[in-house]
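Below sits a lone chain in structure tokens, taken as the form predicted on its own.
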Amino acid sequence: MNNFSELIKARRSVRRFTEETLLPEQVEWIVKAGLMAPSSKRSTPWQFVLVEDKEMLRQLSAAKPHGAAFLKECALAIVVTANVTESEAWIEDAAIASILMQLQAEDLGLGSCWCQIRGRQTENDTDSAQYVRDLLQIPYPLEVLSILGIGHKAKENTPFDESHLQWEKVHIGRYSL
């Protein structure tokens, strides 16, 4: 990527992945994305579970009824867990994490797709963190934040366009109408 404006610009979300896997180059560069991310008090309250078996994929694709599917194709998927009692901004340390590591996937040529689990349901109404907690041993105090998927772009998607930048929704010096 040749810069930073660029590469936000590309950073699509992709479902659709090639069945090609992941060099342990790549998913460790995405990795030290997330583990160099920035947390409130530096507390990291972060940690991340990366799966690439296809059984566990097809599994996690089942977290919710709506926005988990393309977990079935992706090459890896990183759960986003934070532990509670070290951050009370545990939500937003995890969702930077987050971003970093998807951002670290464009500059490398690869799709990623943010799946949001917390406060969402099975097509059961079971708690969708407890359903990724119970399939993955995931201990407590830790709470399930989202899943990314990363792999291979099955085809690329055009890039942000900026005329569609909501320049309404910024407001100088304060919030005015």
Ligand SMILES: Cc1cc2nc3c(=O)[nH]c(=O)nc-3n(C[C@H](O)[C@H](O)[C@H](O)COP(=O)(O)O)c2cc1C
The other form holds:
Amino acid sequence: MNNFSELIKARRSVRRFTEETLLPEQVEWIVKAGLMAPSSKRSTPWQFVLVEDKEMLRQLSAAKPHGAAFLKECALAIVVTANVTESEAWIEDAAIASILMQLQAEDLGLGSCWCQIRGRQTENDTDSAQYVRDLLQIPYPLEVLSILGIGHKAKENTPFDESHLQWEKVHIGRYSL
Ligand SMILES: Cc1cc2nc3c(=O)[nH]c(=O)nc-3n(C[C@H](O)[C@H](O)[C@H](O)COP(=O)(O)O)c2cc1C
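Please supply the corresponding structure for the form predicted in complex with this ligand (the preceding block corresponds to the form predicted on its own).
The next block holds the full complex; its first chain is the one shown before.
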């Protein structure tokens, strides 16, 4: 895709994927997008754990009871972590890196979805971030923000419908009710 506005519109959360794996160069493009993300004071606090192993993907999909099942099906999961001692804005830094990787995936014709981990619980009421940390041996002081599930789309998504734009949330000059 060579039109940024179209890319923004086309990116929708994709939770159903085909069995097809990703090419190494596709993975490289996506990760490069994360590594090029802006960060507070150029702190680059993020670290990304790439998972393609099916059994590990299945275990990641159990990180929380709702909204993580799609990870079982994806070709690649990128576990987005950040070193909390390297930036007080680590959540923002990691979130920006995440959306850039999602947009790069879309630009390659791939689908992706964000799975929220920070602040979530497993079905046994333990911390989802700790569950993921234990599974992947992620040390402190890295915190886990999210897991991006990426793969070939099982079906094309409908682009964002501009008639749903919430213009009432935009205020000109000063806040108005
Ligand atoms: C911070 C954040 C957390 C999200 N967490 C999840 C999640 O845990 N599971 C999921 O299936 N989708 C998750 N999503 C995807 C949203 O549900 C999705 O972006 C929203 O419904 C809008 O749909 P769209 O992405 O297709 O435009 C998350 C998105 C964001 C930005």
